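Below sits a lone chain in structure tokens, taken as the form predicted on its own.
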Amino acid sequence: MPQLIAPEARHLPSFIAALKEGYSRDTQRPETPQSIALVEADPTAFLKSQLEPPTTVVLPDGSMGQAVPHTVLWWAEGDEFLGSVHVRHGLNEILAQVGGHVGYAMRPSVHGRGHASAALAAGLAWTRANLSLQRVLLTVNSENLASIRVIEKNGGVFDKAIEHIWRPGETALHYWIDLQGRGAPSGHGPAAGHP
């Protein structure tokens, strides 16, 4: 049965295979042969970067920014890496627009099997147990109907649509999930992914 865990060395071969099949750690920047080669060249250093995330981050425009404290969790079954959940412990000005508190991604070969919904539910449970957040923000591209369904299934309530700050012409949707159990899935987001 899949579970949400801290990254482990035994999952690295499967993680690298996931990168090669199209899994991406960052929705703003797809993986490249060079980025995958860096993971393969020093898997020990890569694993350390997952367990102890750096304090700075390269932003999508190439500039450097201060990283918000966050935790990287892997969704895995046995030795197989299935996907990841990133939980940010707070928001900065950028993440309050695009990124939010929780991000998740599944490897392409497991899409459509309910893993994203289950991994997000586990990530929300981890957040509830480990952080003092009362609610969390999730942002999603308005065209990503599958992810919108996952968020709403986990209690996401649509708040607003904004122009995407990194992708001109695209729209980012804001959803809030109440971690105290008072919220319920609304199912009333923008029709067909459009605000």
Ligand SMILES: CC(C)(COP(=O)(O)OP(=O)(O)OC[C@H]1O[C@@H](n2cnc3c(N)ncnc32)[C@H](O)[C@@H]1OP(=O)(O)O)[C@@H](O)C(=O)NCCC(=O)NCCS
Contents of the next structure:
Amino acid sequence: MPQLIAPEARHLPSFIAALKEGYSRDTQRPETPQSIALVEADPTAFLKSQLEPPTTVVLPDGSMGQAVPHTVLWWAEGDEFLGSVHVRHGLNEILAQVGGHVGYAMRPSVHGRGHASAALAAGLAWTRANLSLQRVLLTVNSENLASIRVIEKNGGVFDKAIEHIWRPGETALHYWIDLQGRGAPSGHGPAAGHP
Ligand SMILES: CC(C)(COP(=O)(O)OP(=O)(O)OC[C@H]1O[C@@H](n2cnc3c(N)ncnc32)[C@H](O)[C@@H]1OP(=O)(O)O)[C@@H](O)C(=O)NCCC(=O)NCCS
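Structure of the form predicted together with the named molecule, given the form predicted on its own:
Once more the chain from above appears, this time first in line as the rest of the complex follows.
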């Protein structure tokens, strides 16, 4: 059964295969041969960057931004990497518009099997257990119908639609999920303790 865990070296070969398959760490940008080569060149440094995420981030427009503290969790079964859940511990001005508290992505070969729904449920349980957030913001492109469904299945309540700050002409939807009273989802234990 898949679990949401802190990244481990044993998942790296499968993680790299997922990158080559079309999985991207950033839902706003696809990976490139160069970005994948960087991971392959120094997997140990890459793993460290997942466990101790940097405090700066390259924004979609190429500028440098300040990253809020965040935790990278991998949805994995055995040694197989299936996808990721990124939990931001707070919001800044940009994340309050696009990004929100929780982001997730599954590798293409496992889409449509319920993995994102289960991984988000586990990510919400992890957030409830490890952070003092009462509710979390999730943002999603209005055309991403699968992700909207995943959010709604996890109790997301629509708040508003805004113009996408990185993609002119596109719309970002805001959903909030209340963490109060949420129990651990059945069948998926909370993540490994990596706050
Ligand atoms: C969006 C994404 C995470 C979904 O992952 P997944 O593992 O396929 O999702 P699940 O299988 O858990 O659930 C998908 C749901 O959307 C539904 N769905 C899929 N395509 C759909 C469509 N075109 N219209 C409406 N519903 C759709 C599925 O039927 C399923 O709902 P159901 O369980 O009620 O049948 C995956 O496509 C992905 O990683 N995309 C790239 C990154 C991304 O967009 N991340 C989210 C950013 S907000």
